[in-house]
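First, one chain by itself: the form predicted alone, in structure tokens.
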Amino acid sequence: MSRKLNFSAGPCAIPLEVLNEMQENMADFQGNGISLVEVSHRHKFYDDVHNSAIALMKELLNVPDNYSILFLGGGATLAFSMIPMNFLTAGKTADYVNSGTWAKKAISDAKKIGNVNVVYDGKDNKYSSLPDASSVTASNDSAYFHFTSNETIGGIQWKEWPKVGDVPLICDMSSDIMSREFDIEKFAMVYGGVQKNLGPAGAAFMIIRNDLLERSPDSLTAYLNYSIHAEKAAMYNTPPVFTIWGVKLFLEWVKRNGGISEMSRLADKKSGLIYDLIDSGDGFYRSPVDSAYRSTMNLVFRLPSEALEAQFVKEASAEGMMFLKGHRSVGGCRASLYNGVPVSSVETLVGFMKEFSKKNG
């Protein structure tokens, strides 16, 4: 089989050795004569996988004991509703930064549940930049402050975190978790879909400081209540077994390959190869994003015309480089360089970009 080069914004590229391990154990899990996806989630086979995935998240992210780590279904999209349901208490306001498509969706859902204050809206700059981290402040009656660390569609990424004092800081880190080091204790909650940087689609991760869980109201139905999931170690109901198994194997791969510090170094190296080409000065490729906030995960770029962009995507696909078309809402091109994308894939893409500009510039 000839493997394609996967630059998809999600689901993510998964290291071949992780896929091979899943394949080898799919029908006969670790020589036990049965597949993991066939056994009860209460069985020791799965219990070991579940607990190992949580332990690896805790180890790699240096999560202290006063946080709970959950893997739940529904993705980050369900969390957009669950967060205000659990933490937007009566008489309080939730502060949100509108940095683009995913922040906008979170805001839309939260507004249906309680009072929302948009502290910054990037509409005027077409969501191509972010505010200085020190310039955003929380409301006096803020229940929490929510922002999106990396916008996969717009290609912008926070480089420093907002400083909001004692107000709980909540961050959607769907598309850059495990790609750079950060201090989890600056946050009351970090969450996201796992399908960008952690494994196959089908689950979301939540890392929640335990004092925040005390706010979850008893009036919520069971699945929507974070405190119930935390009490049951995210085993209240049947979890997404296959996905969590994939996450466990992916995290083991991250650990074997140098942990987050090495993933961060590689993210800078991979994105630098493309940004250096874009900034080389010939103008054939251009980035529509404020250079101070360019994403290391999702690199958006434009060519001189939409016709050339379509041609670029078509020819790249013919050469085995997949999913380089920009999101339909913004157009252009986009290369997503998640942890599972090797440097060699990026080098191949950069070589193609050089040849394409030479032929069509």
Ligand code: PMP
Given for the second form:
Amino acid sequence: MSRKLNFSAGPCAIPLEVLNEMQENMADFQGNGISLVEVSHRHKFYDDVHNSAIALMKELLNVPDNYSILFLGGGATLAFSMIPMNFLTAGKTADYVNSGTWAKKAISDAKKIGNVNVVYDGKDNKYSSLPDASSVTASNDSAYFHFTSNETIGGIQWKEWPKVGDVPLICDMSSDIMSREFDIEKFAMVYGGVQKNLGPAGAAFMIIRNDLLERSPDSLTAYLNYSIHAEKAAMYNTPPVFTIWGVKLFLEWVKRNGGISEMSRLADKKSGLIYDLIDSGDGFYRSPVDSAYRSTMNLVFRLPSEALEAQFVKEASAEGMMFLKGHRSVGGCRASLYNGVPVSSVETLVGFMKEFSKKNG
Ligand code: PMP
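Can you swap the form predicted alone for the form predicted together with the named molecule?
Expanding to the full complex; the earlier chain stays at the top.
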């Protein structure tokens, strides 16, 4: 089998070892003569998978006991509305940073639930930069402060966390979770879709400090209430079992391969290969974002013309390098270098980029 080099922004590359493990166990789970996806989610087979996925998140991210870890359906998108429903208490304000497409969606949903204050809006710089971490301030009556650690489409990433004192910090880490070391105790909640750095699509992860869960109002219907999910250890209803199995295997792979510190080193190395080429080149490739906030996960770059960008994407694809087209809302090119993308794929891409600029520059 000849595998493509996958630079997709999500769902995206999953290590081949993980895919093979899923395939080998798909019809006959661990030699039990039955598939994991055809037994009850209350059966021991699934229970072990569920608890292992949660335990691995806890271990790899150093999550203390006063946090609950959940995997729920609905993606990060459902969290955009569940967060204000659960934590934006009456009479309070939710602070949001508008850093681009994903932050905007979170803001739009929160505004339908309660009072929202946008503390920073990057529209003047076309969402190509971020505010200084110490320059942002929360409202006096802030319920929480929400931001997006990595804008998957815009290609910008916070390098330091906003400094907002005791105000609960909530972060959408969909596209850089498990790729950088961070202190979870700085956050009241971290969440995101699993389909980038954790496994196949179908669930979102939530890590929520337990004191925040006390805010979930009883008036919420069951599925929308985070405290009910936490009480039932994310088993209130049938969980996305296939996805969570994939997450467990992906996290075991992360652990076998050196944990987050190694993922972080590799993310710097892989993104460095491309940014070095952009910075040291003759201007053929250009990064449209502030160099202080360039993402290590989603690298956006421009070529001298849209025609050349289209040709670049087409020729790369013909050579097996897939999904290098930028998001339709911003154009250009984008290479996503999640944990499942090996260094060798990036080296091949850099070689291709050099050749392409030589031929067309
Ligand atoms: N936030 C960010 C930063 C994302 O990249 C995405 C998906 N690309 C989402 C939220 C939405 O996630 P989901 O599709 O899981 O709802």
